[in-house]
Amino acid sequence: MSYIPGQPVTAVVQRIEIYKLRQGDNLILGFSIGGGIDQDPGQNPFSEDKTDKGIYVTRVTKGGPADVAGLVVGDKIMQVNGWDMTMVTHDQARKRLTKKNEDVVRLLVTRKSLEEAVRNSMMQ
């Protein structure tokens, strides 16, 4: 998926619902993110488009809430609980994901395998 500034974004997305794990005062999601409009997109190993400043999943804890929900390394996070994540800083994304008053995080993600499956089905 490539993004051209000022043009609509077209993406094949999957809904993922993560139930945070409570450990004392902490709510655990079980994944880490990278990227953001304030980061160097050239360092993003998950996008062929080296100008892509999206938020990507960089680590998923095996058996953790994100793993159980189906999140995988390399997923691009498009929305968190209805909030657009395509043009946010890394810190804005982290804060949106870790809100203390939300026990459930509803994501819209896109992943390369989803896009390839749709592309292949359209060619048949």
The other form holds:
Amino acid sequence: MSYIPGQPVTAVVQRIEIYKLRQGDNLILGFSIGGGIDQDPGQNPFSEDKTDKGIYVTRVTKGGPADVAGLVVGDKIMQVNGWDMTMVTHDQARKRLTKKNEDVVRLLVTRKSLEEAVRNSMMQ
Amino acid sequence: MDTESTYSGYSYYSGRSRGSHKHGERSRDRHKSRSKDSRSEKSVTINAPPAEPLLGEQSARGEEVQDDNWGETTTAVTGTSEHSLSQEDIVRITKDMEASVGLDCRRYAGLVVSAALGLLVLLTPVAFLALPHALWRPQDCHTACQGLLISLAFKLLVLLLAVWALFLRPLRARMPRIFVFRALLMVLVLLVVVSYWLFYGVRILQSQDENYQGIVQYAVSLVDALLFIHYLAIVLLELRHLQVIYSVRVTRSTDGETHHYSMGQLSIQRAAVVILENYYRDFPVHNPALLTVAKSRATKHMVGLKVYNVDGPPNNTTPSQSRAMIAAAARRRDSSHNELYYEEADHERRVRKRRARLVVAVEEAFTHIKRMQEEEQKKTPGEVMDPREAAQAIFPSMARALQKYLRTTRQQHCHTMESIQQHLAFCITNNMTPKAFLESYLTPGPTLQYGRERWLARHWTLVSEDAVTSGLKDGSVFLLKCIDFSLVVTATKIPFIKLSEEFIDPKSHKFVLRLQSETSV
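With the form predicted alone done, generate the form predicted together with its partner chain in the same format.
Now the complete complex, all chains and molecules, led by this one.
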């Protein structure tokens, strides 16, 4: 998850598809996000690099659509439905995730264990 | 202004030449002109009252018998009726009477009365004690009685000091009417003393009471009563007006200079005295040279317009015509605002340039002299100068710059060369910097700073619709006129303050770090 300024960001990502659950008038996804370019990155408990201003998953409600789809606390969301999430404000991220006319969100998330898994599989 | 329609030339000039006004005819005239005014409601007459000379009252007395038809022959409103007061007649009568007797007499009468009362008050207890001994032999004075005598002596001493402290101070103002509280107190004191004397005369002198202790006690009770009246005097005269009730706004009529003062419950004349004392300290000196510019600009406005009456007889200026003139003058597209703007910008630049030159010249002049120490004084006694000579030595180098600056800011009549040199000597003596020396010339200071002849504000006239001994009220307005300008005074009541309390527990100040905001989606 570290990046070199000026170079494209590379990461091993996992594709997660979440089907929104309808609760009354709202469509909920069942997780909470934190972070954004307008937030303080030093307070992010999940990021390795404390200058990383990306969007992180801070809570996942048990049994909710995100939990069912395989989202884990601490994941960094790189893309939502094709839209980039590495350089957005907190509010923009929220808006991308909660569009009323979309029933499904397809996220690309990354976590540290993914890189290790890839390295392990490459070593074998 | 001769363009005003409700003036008739005869009355204007007759008013001016007579100086003061006749009482009976004047009131009649005012009633007539009032009814006329109510009919011709549309006219606006803004007339400056004719400047009455101070000695006008005395000269008018001689002419009182001459023109008795003065009231009948005038048909229009004369100058002061816009400010006319129902009491003005009475004021003029009393002023005329005073003028004939002499203005000092009133002050001396007051002094004589209060001095007599004071003597009476102080000697009465002593008389109470001395008369029994003189007329018959009362009992001897034993312990309790002697104690009472000592206390009487000390109370009398305290009363003496208190009277000296409160009443024997130099008068700070002469007011048009009597000071009601002081008069009331004097009457009260007189009543008390007279009643004590009556009682004394009837009960003690006539019956020749032997009990001297009773007499001493009687005298002590008189002194107690007087001390309590003195307490009442302190409360009424000094303490009551300390609580602030009104905020008073004072505006000078010529240049709009405004100040606000806080005042307690005072009568209008006492409030006027307080305001005038503050006027001398706060208001910058009245400079008539600064006002001529505005007047010349104003006269240019109405000059170009002439109104012709197409139908109807000539010389029949109706009120509607003057309004037409005013409307036309307002609509006319003149560029006087443009002139004003550029003129003011120009003036500003000129003043700043002159000021810069002046500051440099003064700083340079001050570097030429140096204060000499004691030891050096003995060494070179040759060129030693005292402050006056030092001032005269460096004055020529800055004189020209200073004079040019004063001319540009139109202050040159406020400062004579002598006064400038005196001020320079003063500054040198007190080790002031050039900036401190210049401060009194760069900004116009309060009136007291200048010599008496520059004040242009010495004899004040209080013009008020309410009686001047009545108290200040919310919204009361009065004028303090002097020859060149007047101060318009408006009183407003300070609102009732409602305070409520909110308790915050000191332990309730708790803070928590704000983590990254988390949004659930």
